[in-house]
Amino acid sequence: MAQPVRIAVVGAGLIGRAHIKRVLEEPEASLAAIVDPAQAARDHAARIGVPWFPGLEAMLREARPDGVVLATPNRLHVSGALATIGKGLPTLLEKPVAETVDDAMKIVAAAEQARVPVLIGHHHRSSLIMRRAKEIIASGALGRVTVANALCWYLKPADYFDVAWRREKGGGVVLINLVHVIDDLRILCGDIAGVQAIESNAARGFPVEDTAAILLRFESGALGTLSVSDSAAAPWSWELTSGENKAYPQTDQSCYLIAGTEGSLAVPRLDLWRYGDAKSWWAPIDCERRVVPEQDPLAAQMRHFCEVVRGTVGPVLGVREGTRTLATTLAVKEAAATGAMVRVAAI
C-alpha cells in the first residue's frame, strides 16, 4: 500500500478546521502542517501534534508537503495559489477562486503553464446527491430541459453580522452564498449564458444586500429563476434540505426544481416526476424517488484530492471551470447594479 499523501492546510478558520478534520480521518492522507498566524491555530496544532507555521513560505520551505489546501480569506487566494503552484504542489483552493475574474485568470495561467492541478473547493461536486441528479438529467429522463427554479432561503442569526466585513462591500448574500448555488445549477443544467438581477437590503438595512432575485438564460436555451435570502425564515436551502452538513437541522423539502419536455426532478429529494403514455396536463403524473447512500461530501472531496495529488485523476472541478462559476456570480452583481441583462464572459 502506498504511503499516505502529506497534506498541509493553510487557514484554520471554520472551513480550514473542516479540512483538517477530513485530512485526519482520511486513510490516504496525513496532516503535514497547519498554517495560520492566529494563536488558536497554533494551540490546535499543538493539541493534535502537527507542525505549525505562521506563514505559507516558511511551511513550503520546511514541511515539504505533497499537496496543499488553501482555506484562507479570499484576498489571499491569488498569492497563496501562485506560491503553491510555483513549488509544483497540487492545490485544493477554496471557493471562490479569487475576488475578480482577472485575478482568477492569473491562477489559471500559472496552473496551466506549470501543469499543476488545482482543485476548486466546490464540494457539492463530490456530493452523491448531486452526482445522481446529474446522471438522471443526462440520461434523458427529463427530455430537453426547459426550466429550472432554485431557492436559497435561510435566516442567519443576528450575531453572524458582528463580523464587520459581512455588513460591508464584499459581503452580502450574493458574494458569500450565491456562488454555491450557481455552481450547483451549472452541474445540473450546464453553463449560464446570461443573467438579470435585482437586490434588496430592506430586511436589515446594511450597505449590502440580504436578498436577491435572478433570471438565468442557460447556453442550452433553458431558462431559470433563482432567489437567495439570508433574512428568510424558511426550510428551502441546500444546507437544510440535503442533510449533508450535520450542523444544520434537516428538513424534508427540496430546493432545486428542474423540468423538461419528458419529466421533472426535485433536488435533493430526487423525486422524478413523469407521465405515462399520455403526456398532457390532463393525465396523471407519477413520482418515483431515487435514493443514494448518505455520504460526507467534504470527506469525499478530500479522498478525491489525494488521488489528484497522486496524479491518478484530474480535478473534478479545475481552476478554469471554477473561474467560470466566479464569473457567473460576479455577473449577477453587475446585472443588479446596472439593471441590464449581462452576458457571462467566456473563460
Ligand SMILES: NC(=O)c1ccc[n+]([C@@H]2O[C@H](COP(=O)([O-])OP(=O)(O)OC[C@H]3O[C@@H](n4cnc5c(N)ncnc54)[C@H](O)[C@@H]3O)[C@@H](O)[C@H]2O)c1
Contents of the next structure:
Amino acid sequence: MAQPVRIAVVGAGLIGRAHIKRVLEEPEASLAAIVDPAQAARDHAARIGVPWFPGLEAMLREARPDGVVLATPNRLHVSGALATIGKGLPTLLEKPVAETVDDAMKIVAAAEQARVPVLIGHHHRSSLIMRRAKEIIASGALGRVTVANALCWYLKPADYFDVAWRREKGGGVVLINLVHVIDDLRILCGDIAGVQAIESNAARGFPVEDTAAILLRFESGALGTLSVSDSAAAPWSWELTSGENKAYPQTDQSCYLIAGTEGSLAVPRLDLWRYGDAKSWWAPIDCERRVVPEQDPLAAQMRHFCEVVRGTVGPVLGVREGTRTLATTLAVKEAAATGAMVRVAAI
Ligand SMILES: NC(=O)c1ccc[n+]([C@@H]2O[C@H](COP(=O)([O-])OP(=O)(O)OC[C@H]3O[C@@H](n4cnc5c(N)ncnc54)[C@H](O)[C@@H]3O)[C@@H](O)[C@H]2O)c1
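Show the other one: the form predicted together with this ligand, since we just had the form predicted alone.
So here's everything in the complex, that chain up top.
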C-alpha cells in the first residue's frame, strides 16, 4: 500500500472532531496536524499526540500536509479555502461552501484556475443509502419522476437554543439543516429550477424561523414539497430515519417520498412501490424493500477524500456543484422574504 495521505484538520469543534476520528480510523490517512486557537483543541491534540497550531498559515508552512479538512465556522470558509488552494492542497470544505453565492464563487474561481480539487462536506453524497436510491431512480424504476415530498421534522431540545447565534438571523433551520435536504433532493431528482417558500417563528418565538414550507420546481419538470421544523415532535427526518448517525435513536420511518409514472420510492427505507401488469389506482400496488449494508458516511467520505488527495478520482461533490446547493438554499430564504417564486441562478 502507498504511504497514508497526511491530512490536517482545521477547526476542531463538533464536526472537526468527527473528521479527526475518521482520519485516525482510516488506514489510507494519517493526521498531520490540528489547527484551532481554542484551548480545548490544543488539549485534544496533546491527548492524541498530534502537532497543534493556533492558525492555518503556520500549519501550512510547517506541517506540510497532503490535504486539508476545513471545519471552521462558515465566515472563515473563503479565507481558509483560498489559503489551501493557494498552496495547491486538495481540500475537504465543510458545508455550506460560504455565506453568500458571491463568496462561494471566489472559491470556485480559485479552485478551477489552480485545478485544485475541493470536496464539499455534504457527506450524504457518500451515503450508501443515498447512492442506492439514486441508482434506483436512474435505472428508470420510477419512470419519469413527477413529484417528491421531503420531511425534515424533529424536536430540538430547549437547551440547544442557549447558544445565542442559534436564535438569531442565519441560525435557523433553513440555513443550518435544510441545506442538507436540498442537496439530498438534488441527488435524487436533479437540479431545482425555482422555489416558493413561507417561514414561521410561531412555535419558539425567536427572531429566526423554526418552521418553513417550500414548493420546488425541478429542472426536469417534476414538482416537490419540502417542509422543515425544529419544533415538531416527529420521527420523519433523515437524522431519525437513516440510522447513519448513531447519536440519534433510529425510527423505522422514511422521510423522502419520490414518485414517477411507473413507481415510487420511500427513502431511506428503500421501499420501491410498483404495479404489476395492470397499472391503475384500481389495481394492487406491490412493495419491495431494497437493502444496503450499514455504513458510516463520514468514514466513507474520508476514504473518498484520500482518493481525491491521491488524484485517483475527482470529488463526488465539487465546489461548483456545492455552490448550486447553497444558491438553492439561499433562494428559499429570498422566496420566504419576498413571497415571490425565486429562480435559482445558474452557477
Ligand atoms: N457536514 C455536517 O453534517 C456538518 C455538521 C455540523 C457542522 N457542519 C459545518 O462545519 C463547520 C463547523 O461547524 P461546527 O458545528 O463544528 O462548529 P463548532 O463551533 O463546533 O466548531 C468550530 C471550531 O472552529 C474553531 N475555530 C474558530 N476560529 C478558527 C480559526 N481561525 N482557525 C481554526 N479554527 C477556528 C473553533 O474554536 C471551534 O472549535 C460549519 O461550516 C458547519 O456548517 C457540518
